[in-house]
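Only one chain is included here, represented as C-alpha cells and corresponding to the form predicted on its own.
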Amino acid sequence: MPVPELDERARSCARRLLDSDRVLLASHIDADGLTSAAIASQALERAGLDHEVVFKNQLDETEIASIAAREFETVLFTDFGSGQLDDISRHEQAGDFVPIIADHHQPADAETEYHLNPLLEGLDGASELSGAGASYLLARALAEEADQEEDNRDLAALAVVGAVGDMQAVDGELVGANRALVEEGTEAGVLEEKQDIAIYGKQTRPLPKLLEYATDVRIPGITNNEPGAVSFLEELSVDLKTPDGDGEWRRWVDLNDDEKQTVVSALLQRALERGVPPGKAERLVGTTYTLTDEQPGTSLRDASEFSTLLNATARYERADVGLAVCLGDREEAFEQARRLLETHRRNLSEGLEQVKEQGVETVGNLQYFDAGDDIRETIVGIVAGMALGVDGVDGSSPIIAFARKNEEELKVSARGTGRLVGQGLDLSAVMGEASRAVGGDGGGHDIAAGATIPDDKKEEFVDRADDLIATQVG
C-alpha cells in the first residue's frame, strides 16, 4: 500500500466489498469522479464482485434516495459521499445499505465505518490525493485482500488522470500522496513522468495554436496571436513543418529532444524580453505526466489532455462515455469523446466571451455574474475560473457563478487562487455554510467549491458569502 496512513482504512472497506453479494457504485462525473469510477469498477470486476455503475451531477437527498430504492447490499461512493454522511447515514441506519466511501472532500458531521477520505489521516484532500487517488487505494487493497495475481498498480495511470483533472498540481507537479501513486505506475510501466514543455496541447496542437492558446504564461506578441506565433517559430532554425511538404505544422510530440531544446529556449528568451518575470516565465517548463500505453499523438497519451477529454463527456450527459474510454474503449467510445470535446470547447469559447461582455458585479470581497440559461449549469465553473483574471474581472478576489439549474434552483460555483487560499479562503466552508443559510445545499474545496440553492435566494447568498470570506481572508 503507499500511503500507509490510510492503509487500514482500505483494507476494512476492502473486505466489506470482499464480502458483498451485489455493490452499487456511485460516482461523481467530472473526470475525477469518471477516473474513480474506472478504477473502482476494474477492481471490482478482477476482484470478482458482481457490480452496476451509476453516475450522479450532484449528491443530494434526493439522490441518494434513489440510490436506497435500487435495493443494492452495498453502495461504493467514489469521489463523493463523505459531504453527505449526514444523509447517507440516516438510509444506512434504516438498513437500506451498507456505504462504502473513497472520497477527498471535506466529511459532514455524521460518521460511518467504512470510509477512505485522506482529510480523515490529515492529508489535504484538495492538493495531496484526490477522488481517484482514494479509489486506487481502495482497489491496491482489494487485490491484497483478494489474493490477487494482479496487484492493480497498472491503475494508477487513471489515479494521475483524476488528480491532474482535479487541479491537484501545485506549481504543475504531483505532491503529498500523489507523489506514491505516481511512482507505483512509473513502476508498473504505465506512467512517464519528466520534465517538458508544461503547457497543454502537447500531443494534439500543432505547434503555432499550441504557442497562441498557451494561457498559463502570456507572451506578449504570442499569447492569443496567431500571427505572432507563427512568426516567432518560422525565426527558428528549425524545420517545424512535416517533411512530406505539405506545409503542415508539426506537433510538439512529433518534435525530437534538440528541436524541443531550441523552441523553449527561443520561447524563454521570447518571454523576457516582453517583460515576463523570470519566475514565471521558468513555469513554461515543468512536470508532466505521460501515459506510456496509449498511442502517441492522441489526448490520450497526455494527464492533463486525458482530463479535459473526460470533463467533456459527463458534463454533457454522457458520463457513460467518458467511463468506457477509461476501460479501454478507443473506439467508438473515444471518437464520441472527441466529438464532445469539441463541443465542450466551442461552449467554454462562448462563455468566457459572455463574461467578458456581460461583466462582473463586485459585493465587498467577492465578484459574481449570474450567466441564466445562456452557460450550462455543469461548465459554468470551468467558465467562472478562466474568467479570473481576465480583463474586467479581478484576479484577487474570488468569484462566484450562478446559472439555472431547473425552474426553482441555481446552481453556484466558486473559484479562488492559492494565493487567496494561502491568506485564509476556504470556498468549501463558503458555499457549505451561505447555501445553508439560505435553504440549499454545498460543498467542495478550498479553492474551488459548488451549491446548489432557491432561485430567490441569490441576493441573500451572496450577502452571507462575502461575509464569510471577509471573516477568512481579513
Given for the second form:
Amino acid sequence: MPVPELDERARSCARRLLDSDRVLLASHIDADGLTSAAIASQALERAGLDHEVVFKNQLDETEIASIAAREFETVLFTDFGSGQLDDISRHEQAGDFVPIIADHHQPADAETEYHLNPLLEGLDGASELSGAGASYLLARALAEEADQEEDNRDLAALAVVGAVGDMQAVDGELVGANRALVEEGTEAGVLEEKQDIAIYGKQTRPLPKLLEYATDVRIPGITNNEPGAVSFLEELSVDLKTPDGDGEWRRWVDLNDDEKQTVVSALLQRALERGVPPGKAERLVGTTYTLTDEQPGTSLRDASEFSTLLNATARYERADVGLAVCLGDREEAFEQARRLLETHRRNLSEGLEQVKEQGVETVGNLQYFDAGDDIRETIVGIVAGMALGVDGVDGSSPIIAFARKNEEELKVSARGTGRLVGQGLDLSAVMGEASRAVGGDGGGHDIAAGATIPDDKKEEFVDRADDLIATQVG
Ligand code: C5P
Ligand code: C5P
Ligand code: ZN
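Right, and the form predicted in complex with ligand C5P of this protein, after the form predicted on its own?
To see the whole picture, the full complex is given below, headed by that same chain.
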C-alpha cells in the first residue's frame, strides 16, 4: 500500500464501508473535493456499494443536519469533515449515521473511529496529502479488502489533479505522501511527471497568449504585452502557425522537443537580460503532471489546467458538471465545463484587477481587502492567493479577504506563504479562534484557511486575527 503511515486507518474505513448497505458520499465544492468524490464514487461502485453523492460549499451545523435527515446508515465525508468533527460526532452519538472521514484539514477536538487524515499521523495536510489523496488511499484499501481484480491505481491521476488544485505542489513539485501517488499513477500508465516550461496553459493556450499571460515570473516586454510576446516568438526559428495554413497559432503541446528547448532557452535569456534575478528566472521551468490517457491539447491533459476547469464548475454551483467530467464524460459535460471556464477566468482576472486598484489595508501583522458583492465568496480565496506577491500587495504578511456570503454573513479567506508558516503562522488556528470569538466558525490549513462571520463583526474579527498572528509570528 502506497502510504504505510495511513494504511491501518484506510483499511479500517474500507472494512466499515464494505459492511454498509447504502452510503451517502458528501464532498467539498472545489477541485480537490470533486476529484475526492470521483475517486471515492468509482471505488464504491467497483466494490459493489450502493451510494449517492452530494456536494456542500461548507460543512456547518445546518448542512450536517441536512445530511443526517437523509437517513443513510453510513456517511462518507471527503475533503471535509475533520474540522467539523464536533458537530458530526454529536450525530454519530445520537445514532443518526456512522461517519467515515477521508480529509486533510485540521481536525477539531472530538474523536471518531473511522478517520483517515494525514495530520493524525504526523504528515502535513497542506503539502503532503490532499482530500483526493486521502480518498485515493481509501480506494486502494477498498480494492484490497474487497479482494477486487481492479486495484484502483488508475485513480491516482485524479488524486494528483486534486493535490495540484489545492496548491500542494511545493515549487511546482509534489512531495511527501503525494510522491507515492505519483509513482503509482506512473506505474499504472495514467500519469507522466516531467520537467517542462512551468507556465499555465501549455495544452490549450495559443503560444503568444501563453507567454503574455504568464505572470508568475514577470518578464519585461513579454508579460502582459501581446505585441512583445508575438515579436519575441517571431525572432525564433520556430514555426508559430499551424501547418494547415488557416493562420492559427500553435500551442505549446504542438511543439516538438527541439522547438520547446529553443523557446525555453530564449525565454530564460530574455528574462536574465531584462533583469529578472536568476533564482526567479529558474522558476520558468518546473515539474508538470500529464494525464496520459487524455487527449493532447485539452485542458484535461494537464493536472493544473484540469483542476482549474473543475473549480470553474463546482464554485459556480455546477459540481455535477465537474463530477461528470471526472467520471469520463467528454461530451456534454465537458463542453459545458469549458464554457464555465471562460466565466471563471474572466472573474479571476477582474477580481485580481479590482484588488490591485482598490489596494489593501494594512493592520499590524496582516493586510486585508473587502470585496463586498464584487467577487463571489466561492472564489475570493483564489483571488486572495493570486494577489499575494503581485504589485502593490507584498508577501511579507498574510492576506485576509472578505466577501458577502448572504444578508447576514461575510465569508473570510486567508492566505499565507511558506516562509510565514516557517515562522509559526497557522491560519487555521487564526480563522478558527477569531471567528468563534465573534460568533462565526472557520478552519482549514496553516497556509490557507477560511471562516464565516456575522457581517457587523468585521473590525473586531480583524483585530482578533491581528493579535493571534502577532503571537504566532511576532
Ligand atoms: O478546502 P481545501 O483544503 O481543498 O482548499 C485548500 C485551499 O488552500 C485551496 O484554495 C488552495 O489554493 C489553498 N492553498 C494555498 N497554498 C498552499 C496550499 C493550499 O493557497 N500551499
Ligand atoms: O474558502 P477558502 O478557499 O478560503 O478556504 C481555504 C481553506 O479553509 C479550505 O481548505 C477550506 O476548506 C477551509 N475553510 C474551512 N472553514 C471555513 C472556510 C474555509 O475549513 N469556514
Ligand atoms: Zn482539499
